[in-house]
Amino acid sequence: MPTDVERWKSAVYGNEIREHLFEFAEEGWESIPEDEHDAWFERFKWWGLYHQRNGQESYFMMRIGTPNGVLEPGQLRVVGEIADEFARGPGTNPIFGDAYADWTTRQSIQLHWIRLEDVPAIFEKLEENGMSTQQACGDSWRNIVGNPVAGKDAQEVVDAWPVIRELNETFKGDDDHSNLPRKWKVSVTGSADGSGQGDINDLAFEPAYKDVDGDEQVGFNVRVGGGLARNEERFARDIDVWVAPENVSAVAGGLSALFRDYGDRENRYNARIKFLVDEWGPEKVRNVLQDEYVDFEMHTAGRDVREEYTYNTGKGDRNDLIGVHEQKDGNYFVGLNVLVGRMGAEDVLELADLADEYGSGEVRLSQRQNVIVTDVPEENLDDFLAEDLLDDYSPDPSPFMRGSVACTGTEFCSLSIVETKNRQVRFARWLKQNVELPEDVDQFHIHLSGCTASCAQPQIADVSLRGMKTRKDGEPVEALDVGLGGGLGDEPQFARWVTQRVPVDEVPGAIRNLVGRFAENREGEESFREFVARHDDEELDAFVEPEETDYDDPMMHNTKMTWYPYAEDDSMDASPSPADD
């Protein structure tokens, strides 16, 4: 039997949602029938709108899709202006203020406190500047990710940016691919560093060489069925296909259609292609793709470059794209650390000014929630690096700052169990002041996810933190499960969850003790991930050793039961919702 979501989608879905959305915006929040809230909120996702959590009724999160994280000249300024004008609500964040933009782990942008009535004006401004929220959420093609400096990176094997652009133009808004069983996440990477993180996507195109009629060509190997959510982690499986750049769209469309036709629409928990690959196996996926969806003979897989992958591996020169890097044209791109991916609207606008002054005006977003200013001539580098804004968004940050990733958390998300963004900022600052890593370790990734949806990608971090609840001194408090040793690369590994329900105020002490055990017991110059791999779960649990310190956590209480975690009166009864007209 189809799920409620499938029934709602069968009535209204895809592009046609926009007309209804604009009607509701014109008539106001109260015009949405209360008994139809769930149905309309599910549909609104297709146009990038998530209704915020209980106590924040009538406010939405808006997600803007930026393929491969590319913000063309002028677009960053548009984001800052929209955030400044429209992303202000009744709650003030004590660290980030009243208006800000979030850079996500899928190279998208999220704005909060958006009123339904403002949506048409925001859409108009976005679309006038070549941007859109279309299919940023919902059961369809999501934002396509990859190496954010595609087309500019001196280390790339093949330029993936034209391929990503073609996929975005082909499948965004295509009615044949607009109503899938669940979300469809695609990665296209042309670089040899693995920065597209293809292993954790539904569909991944990775650089590879292939001898075709005696001529060595460069294109992409294909992997299918990766993902992190709901404690059902999978790495994408190799389906033994190599495809030339000009044929990527045909193969991607074939796999999207295969998922559309064969994916599970009766159980949303199982409605991801990773479960279909589990059931069928890679060989059957390939055979069905060839027999039913692709009208040319597909090549077998080529010679990949996975042995060269360094991105998020815990060692090597390019674990991320922070810092100064030469482009293939002789200019430079500069990766800036944005702690937990959140930047105030004023800072967004200032960065847009700096990108115009020192570069081409283009800015790109990475999957580590950071920003990259491209096209900086060598003669401009010193002046750019001396700008005051870079004191807060450093190209050379502490390992604990550059390694911090966090999801939205209970500040806005109805799924999250704990507060995340502000907490991870406080964790990183405390660790920077109180913990010393071995001298040769400049990478240490800590990802904090508020629940098992894994939006912060905790399973691929050195230290993985996942929201839970526990009791301390007889009182209910927020807590975190601790996982260790995750990462990507040629041989990716998911984190092992070794310690459960650590009260949040004891987590920094636990990490300090863990780092101490690492420093004392590592063999030679082994990475933290290698250190974790040679110990069993019982040993690792002992290394964690939760401990109270002088770290103070003001969000220890059950923030899920508040209307806004940082409000002076945070009780649900104090909620100011719905938004005033």
Second form
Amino acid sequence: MPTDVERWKSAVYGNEIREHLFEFAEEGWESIPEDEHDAWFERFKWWGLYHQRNGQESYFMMRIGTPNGVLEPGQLRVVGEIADEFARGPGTNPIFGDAYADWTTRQSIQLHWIRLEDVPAIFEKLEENGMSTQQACGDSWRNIVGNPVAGKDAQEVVDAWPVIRELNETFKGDDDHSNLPRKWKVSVTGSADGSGQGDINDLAFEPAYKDVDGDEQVGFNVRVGGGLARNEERFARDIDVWVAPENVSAVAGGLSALFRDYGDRENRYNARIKFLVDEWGPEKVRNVLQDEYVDFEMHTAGRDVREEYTYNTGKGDRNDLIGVHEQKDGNYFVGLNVLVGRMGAEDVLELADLADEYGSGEVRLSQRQNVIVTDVPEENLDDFLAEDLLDDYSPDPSPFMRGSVACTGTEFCSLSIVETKNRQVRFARWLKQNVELPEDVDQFHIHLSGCTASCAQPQIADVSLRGMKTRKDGEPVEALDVGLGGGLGDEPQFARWVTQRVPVDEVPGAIRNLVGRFAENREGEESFREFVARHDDEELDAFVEPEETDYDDPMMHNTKMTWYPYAEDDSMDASPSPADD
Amino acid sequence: MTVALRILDDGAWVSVNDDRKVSVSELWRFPDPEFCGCDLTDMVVEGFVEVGVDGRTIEVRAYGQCIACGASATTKWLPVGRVVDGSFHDIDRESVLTPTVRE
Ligand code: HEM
Ligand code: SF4
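Compare with the form predicted on its own: the form predicted together with its partner chain:
Let's see the whole complex now, leading with the same chain.
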């Protein structure tokens, strides 16, 4: 039997949702028939709108898909203006204020508290400026990710940016690929640092060399079926295909059509392509792709550069793109740390000015929720680096600041178990003050996700934190499971969950103790990830040692049972939603 | 009178007549020796698996973890609310829930 979601999708889905959305916006929230809420909110996702969690009815999260995280000159200002004007709701965040934008782990942008009535005006402004929310959520091609500095990076093997643009233009709004069994996440990377994080995507193109008719060419190897959600983590699997840049679109379209036709539409839990790859094996994926979907003979895989990967590996240079780096053209890109990816609207506007003044006006977003100002000529570097705004968004932050990634959590998300972003800010500030890493360790990644959907990519961090509950002195409190030793690279590794249900106020103490044990027991220059690999789960559990400290957590209670965790009267009954017209 | 019951967003919440009524992250206590060895299972709700109605009682089966012993499993049918005159009323889910016997 088809699921409700599949039934709704077969009635209305894809581009045509827009007309309905605009009609509802015109007539107001109340005009959505009450017995069709579930169906319409499911469909709105396709146009980037997620209904916020219960207690926040009539407000939406809006996701803007920025391919490869590229914001062309002028676009950052538009995002700041939209955040300032429209992303204001009844709740004030005690750390970030009233209007802000989130840079996400898939190089997208999220705004909150969006009213349906404002959607046409926002879409108009976005579209006038070359941006869109189309397919930012929902069952289709999501925002395409990659190395954010594609086309500029001095470490680049092949420029992936034209390929990403072509894929985006081909598969955004293409009716043949608009209704897939589930989300479809694609990564295209051209640099040798692994910063496109292909291994955790449904479909990954990674740089590789291939001998074609006696001529060594550069193109991409293809992997399929990665993803982190639902305790079912998979790394993408090698299907033994090399493809030239000009054929990426044909192969990617073939795979997305294969997923459309063979993916499981009966059971959404089993729908992602990772499960089809489990069932078929990579060889059958390749064979079906060749026989039914691609009309030229595909090459076998080429020589990859995975050994050179450093991004999110826990060792070597370039675990992230923070700091000052030289571009191919002799200019510089400057990666700035945005703690948990959230920036107040005023700061966004100021950064847009600085990018104009010192660079080309372009900025780019990384998968570590950071922002990169590109095209800064050498003679502008010192003045740019001396700007006050960079005190808060540092190109040279503490390892605990630069290593922090956090998802949305109970503030807005209906799947969440615990509060996340503000908590991670408090954790990072406390750790910076109170914990000393060994001198040569300048990277320490801590990722916090509010539930097993794993939007903050916890399984690929040094320390993975995931939302749970426990009781403390008999009272229910928010808690975190602790995992250790995850990371990407040539041989990616998911974190091992070694300690369960640590009350949130004991987590900073646990991390301090863990770092202490690491410093004491480390062999030579070994990385934290190598240190974890050398110990068994029981030993690691003992290293974690939860402990109360002077860290104070104001959000120990069930923040999901509030209408907004930071409201003075936070009870569901006090909820001001749905908003009055 | 029919009630529209469904589970949405990967099991994150239960919709009753197109309204979100029960959501993950709640803590439920219930006796169930098949779930785990505790006298009273103390489970954080991580995902809903099935929803149904028995007379006027809305019942669910949910996936979660007992925070006392760490066991993870799916519950039997547990009552979460009642439908009276077409509208949903919560059952007090902070006190002990009693699994229902179904064929
Ligand atoms: C059915 C509901 C949802 C599911 C199943 C879900 C699941 C996921 C998953 C699995 C990822 C990426 C992890 C990967 O690489 O595989 C993701 C990304 C993300 N989700 Fe969700 N999520 C849902 C709803 C929400 C909501 C309601 C919010 C916030 C209001 C949210 C915020 C995010 C963020 C910030 C990211 C990372 C950025 C991105 O994808 O561009 N999610 N989600
Ligand atoms: S990990 Fe869970 S809590 Fe966090 S944003 Fe994703 S779905 Fe929400």
